[in-house]
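The chain below stands alone, shown as structure tokens; this is the form predicted on its own.
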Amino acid sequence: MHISLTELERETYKKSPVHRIDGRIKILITLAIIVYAVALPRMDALNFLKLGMLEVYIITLMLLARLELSYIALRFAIALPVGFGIAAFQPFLKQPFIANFTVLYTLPMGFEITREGMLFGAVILAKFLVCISAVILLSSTTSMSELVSSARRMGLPKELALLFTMMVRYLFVFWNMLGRIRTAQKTRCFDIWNKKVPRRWTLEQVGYTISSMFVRSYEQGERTYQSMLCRGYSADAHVYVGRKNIGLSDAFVLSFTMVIIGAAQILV
């Protein structure tokens, strides 16, 4: 299934209890889950139970947010190869923090699969799944502009806030620009996977497309900067962020998340 950038952003405008949570609370929840998952011991079988509790909690929030399973599955499919790739090498490596290794299988060319390496790789994969799930939940229920505004309310420096604001504002502009270029190429029967044309010519056309995007980005940035100067922008300019109070429901969700993390640490 092909999902465009605008369709991914459209998912964040659904109406649900999770979507209505303040962006600052969702950022804090995501950071708390990631920090806790990463801080768990590297070689402990109990990690799977602790991470399992967090994963069940995150999946429950996804269901409450009424996120489409196809979108979630696609986002997982994009990120999982990285985690699987890292974890798959661990059984063959001997980490310096492990004193003794139990060799399970000996492969040709001197490669050995160790029990400790398999455990370490499984722990890495479990941590990766929990962290990616938290990030997917945050990005699927919070729009890009709300993320920037929430981060600014939390004390993000104004220079970074301005940078992220401009990136969010013009990301879709350049996406549409790229779409027009690709449409023009299709009307001229250009197909990057066409095996009937020389591969070198295809790569040249892709290079022309990339260079065209760079040139258009530079021109758009120059026009935008000149417009900002005409409207009074300077180095001392501030990004306006409206005030927004944290409600009792938001504080309850944050507290409940901390209780879940504490329960995973104490009870397991």
Given for the second form:
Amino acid sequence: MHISLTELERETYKKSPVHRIDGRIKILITLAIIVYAVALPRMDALNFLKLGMLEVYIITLMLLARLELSYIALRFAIALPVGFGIAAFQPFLKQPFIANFTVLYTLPMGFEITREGMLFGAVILAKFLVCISAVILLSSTTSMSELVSSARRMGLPKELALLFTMMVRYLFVFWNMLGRIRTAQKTRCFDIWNKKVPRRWTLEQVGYTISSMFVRSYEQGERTYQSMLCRGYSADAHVYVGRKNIGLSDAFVLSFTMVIIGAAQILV
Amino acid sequence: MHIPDGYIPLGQAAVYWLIAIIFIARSVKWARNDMNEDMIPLFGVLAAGMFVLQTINIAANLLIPVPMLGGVSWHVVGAALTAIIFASPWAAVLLMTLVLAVQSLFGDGGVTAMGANILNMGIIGGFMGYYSFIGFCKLSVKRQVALFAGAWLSMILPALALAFELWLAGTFPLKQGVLLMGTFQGVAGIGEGLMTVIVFGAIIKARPDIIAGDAHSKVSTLKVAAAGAVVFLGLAIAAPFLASSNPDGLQQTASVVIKNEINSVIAPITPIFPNYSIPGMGEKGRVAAIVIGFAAIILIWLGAARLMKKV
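For comparison with the form predicted on its own, please write out the form predicted together with its partner chain.
Zooming out: every chain and molecule, the one shown earlier first.
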């Protein structure tokens, strides 16, 4: 279901013009694209041109960022089935907000494929594609710690900032911890698909892995909290975030994206 | 279960976000004040662990031995589990919010739809899982059974909410949605329930002090009843949209068999809301009739309870 954290982090540590853009600008760009795509009318064939323009823009940025093609393909391949699920049903459904349907094909058992249903399904899928591309671009060019500090600079409440800072700090620790558990299980030939052992036993082993992860992360939390207390942490403590000015090139990227979105809206 | 972007119109997504933000704010306050100490750093670290343990795959055919499910797997959600361990549904809301936020970076669940996802999995899953566990404990059911039931409900109720949200969004019809998501999550819920029982048992052996053991008995019955009332009211509001317009089996039989008698017997009794609806208000009237009826039943209950106390 997930791409591994290490693969994600490898891409975010590359150096490119896109990676250099300020995190705040990238968050804003991503949100603008997603909100614009979601806000488009649900039944309009022109959507595809507008969304197509945005998609081309995002893919250009991905190429500029020198992301590995196999990595991008893998991320799309993981994400797409999720979005495909409900969109694929649409041609067979009678959407409540559509008055008249044009039946294209009639299938046995009373199923009908309608033109409107196909359009609606395709619009959903196109919106999803653009949104997921924007998220892939953001998450592959910005490290998680930079995302959190950028969100902090944009006014994320300090409690949430602390929560996310701690979470992002320990994600990789626990990811490696789970990796070690998995290696240890593999060396003992443990496999969830193995049919030669009782199912109950396999379920229990998975359950023990989960509870071990839970207890270990809880205990890590306790240790971290106590060492923070030793260093003078209290409820009024702030996570320090240095000031960072938005440069001219950052402002240019932001305005250029707005121009692209505006152009998609006006020209098409 | 994660709703992606584009499935829910922006306006509705904003409403779900608003509800989610209110609950998130309260859950942060809970982590800071209601626990014995400031637990925010600890929960931040634990959220990382929760994210990672959600990547542990569990083969689907461990539950249902069907060869078709060869490569299908699922993972635990843990909303009910965390709520029960920390004896508070706010723990589930907080942890699920953090996990969902990071998951959305991986393409699991959308950004605009995150409010709805938090509402389903964190709020509905956490609250309903926790209070149904408490409810079963109060009925002095065995703890393992209560854990299983709580975890199962924490999967099936979000699925129903999801079906309702997608229907409101015009993306999926309600009846098929309830059937599809309900079946899917009903089966996944069995796995969630089994895992919750195993994991809870293992944690209580390793670190009994983590689990707020006695806190469960202190939860007032009123809160459990309120949670139950919310569920039933929610289901009742959804019911008229789910129900078919054809008369149900009993009515049908009665009208065929005793057509004449039934009219002469029942006709003099005029129901307050004929056909479970207020005339002239359409579907809204049906919902209103159900809400009024529900309130009336609760009032009668409370009245009866008062009377019995006096006697």
